Amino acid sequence: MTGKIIGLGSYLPEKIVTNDDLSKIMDTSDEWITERTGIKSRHIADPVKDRPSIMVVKAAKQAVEAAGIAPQDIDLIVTASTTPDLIFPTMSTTIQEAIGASENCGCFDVNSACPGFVAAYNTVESFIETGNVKLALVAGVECNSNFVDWTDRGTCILFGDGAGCAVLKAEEGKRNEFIMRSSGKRGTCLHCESARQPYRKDEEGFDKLTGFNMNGREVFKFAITEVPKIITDLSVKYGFDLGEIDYFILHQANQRIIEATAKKLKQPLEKFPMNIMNTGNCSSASIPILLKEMNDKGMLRRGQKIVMASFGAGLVWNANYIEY
């Protein structure tokens, strides 16, 4: 047995944010933003209305209604965040409550930056394929931009907010296969502390809060390194040949980063689907996000052969292969 995707489900925010907006608060332009990142607009939370748990809700419920369940069958759920408006209880509670599973739905969270979405999914897999869960819900949910400094342009310009969730049932087919890697020594290029420092204080004595701190160089050289070698690596270890992939989901960090990945694996970027244009990196929310537009412009079916990639923080990186 193994999980299969019987239902997506994603949110974003109404405000969107474009690079022309961000030159009128910093020094930049569309131009640079866009022959950097490939970036050009981006969908903002407002602090009242899409808080994360908001909008993990919102996209939870629309996936439950496309996979046609009742929420008191499912049986697991697990969210990937590293930005929830609450420490505890945990996203997945949240979302147990507002779509009325029932108390006999397991749940928790897990924190794995950008990759969370991919480790997430590979837990709930692991629980469908030992036969201790047949309906779960996996979800990521995140709201950079309450932790993006707005006057620095190597950061801001890169995030967007946003929520994903897929539904998975166990049935008969090809196990989920992954390799999770991570590299602790090289964690301090990507880091973000969420609370006031006291060894770390401002011009006038105040204890400083510090977010998002990125060595940009140094997160896209390990990127266009690291990313085509673990799937090169998945290829090997599970005997599958990449030109029968039908698509390579990639976490949508950089534009630049996803063409490197299709050059170095030789393959078509057309495999390589992207909505990084329109909706900036949405950490752990990007590619079930990604997944959800896919499905409604009619480009997922059944059989076909995917890979999922991503990286970030920690660093961590990981990458699956599924058969949708």
Ligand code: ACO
Contents of the next structure:
Amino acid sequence: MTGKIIGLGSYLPEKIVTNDDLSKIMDTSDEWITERTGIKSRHIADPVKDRPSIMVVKAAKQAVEAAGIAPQDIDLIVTASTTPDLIFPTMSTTIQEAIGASENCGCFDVNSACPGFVAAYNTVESFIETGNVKLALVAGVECNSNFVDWTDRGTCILFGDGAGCAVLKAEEGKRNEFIMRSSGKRGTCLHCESARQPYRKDEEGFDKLTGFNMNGREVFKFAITEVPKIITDLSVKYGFDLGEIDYFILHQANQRIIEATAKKLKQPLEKFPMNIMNTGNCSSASIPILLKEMNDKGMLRRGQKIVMASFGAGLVWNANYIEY
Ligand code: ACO
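Moving on from the form predicted on its own, kindly provide the form predicted together with ligand ACO as a structure.
Below is the whole assembly, all chains and molecules, this chain first.
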């Protein structure tokens, strides 16, 4: 038994912020950002219209419609998010209510930072393989613009907002395979506080709130070391050849990380689809947004062999192998 993607949906806020726009409000340039990251523009959420719970419902409705299923038949909804507008109830129960799924549908959220979508996908896959779930919706949504420190030019230029969803259906076939890894001891290079911390005060005596806090170089080194390794380990563990893979769908964090991974794996860059130039890093929404875009472009066909790989805060990194 395996989970097959039968419907995809995504939502990107209407507002587009280019590198040139950013260079008007901070000391940066299109040249610097493009050269270091590949990013040219990103979608930024409207504080009212594009709350995460609204973005993810739009993406979920699209995915359900594309799948052609009755929402009442969905057994499980799992949403990955690090930046939800509500701590509780979960984004998943918000989706359940909005799409009209039944009360027999299990709902929970996953917080695994940028690798969240792959973690959620692997979780759903496990429920399908044990026969507990026949139809599931897996989602990723982020409103990074709410949490980045807009005075930290080394970090804020990287991120964008958006949501993506996939409907997975249990079918006969080779099961999906995955590896998940993490290192709490290396986690300090990327962190974000969830609320004002009363034990720390700023200059004016107010509780301090720090946004995304990142040592970019450390994260970069971690990604270009661990991502090629986990993909290679996945291929060895499950006995497939990297040459057989049609697409390596990587978390869209930085074009240079993706290029370095392709080079280390000795695979052509064409097998590594990218949309980071127009989306920035949408954390746990990046992979489903890219999948939807690939589907719209007619790039996805049944039977294609796909590896998804993701990495981020934790530190956490993971990869899976699916047959589309
Ligand atoms: N514009 C212009 N100059 C800048 C900017 C900017 N936006 N940001 C930093 N600089 C300057 C720095 O001040 C520094 O100047 P200095 O040498 O005079 O001190 C210089 O550029 C180099 O800065 P570095 O930080 O060393 O630049 P680096 O080459 O490492 O690139 C970057 C920075 C793009 C952030 C890179 O390290 C990176 O992409 N890292 C990975 C980050 C990432 O993917 N994070 C997300 C992980 S997923 C998650 O879970 C959140």
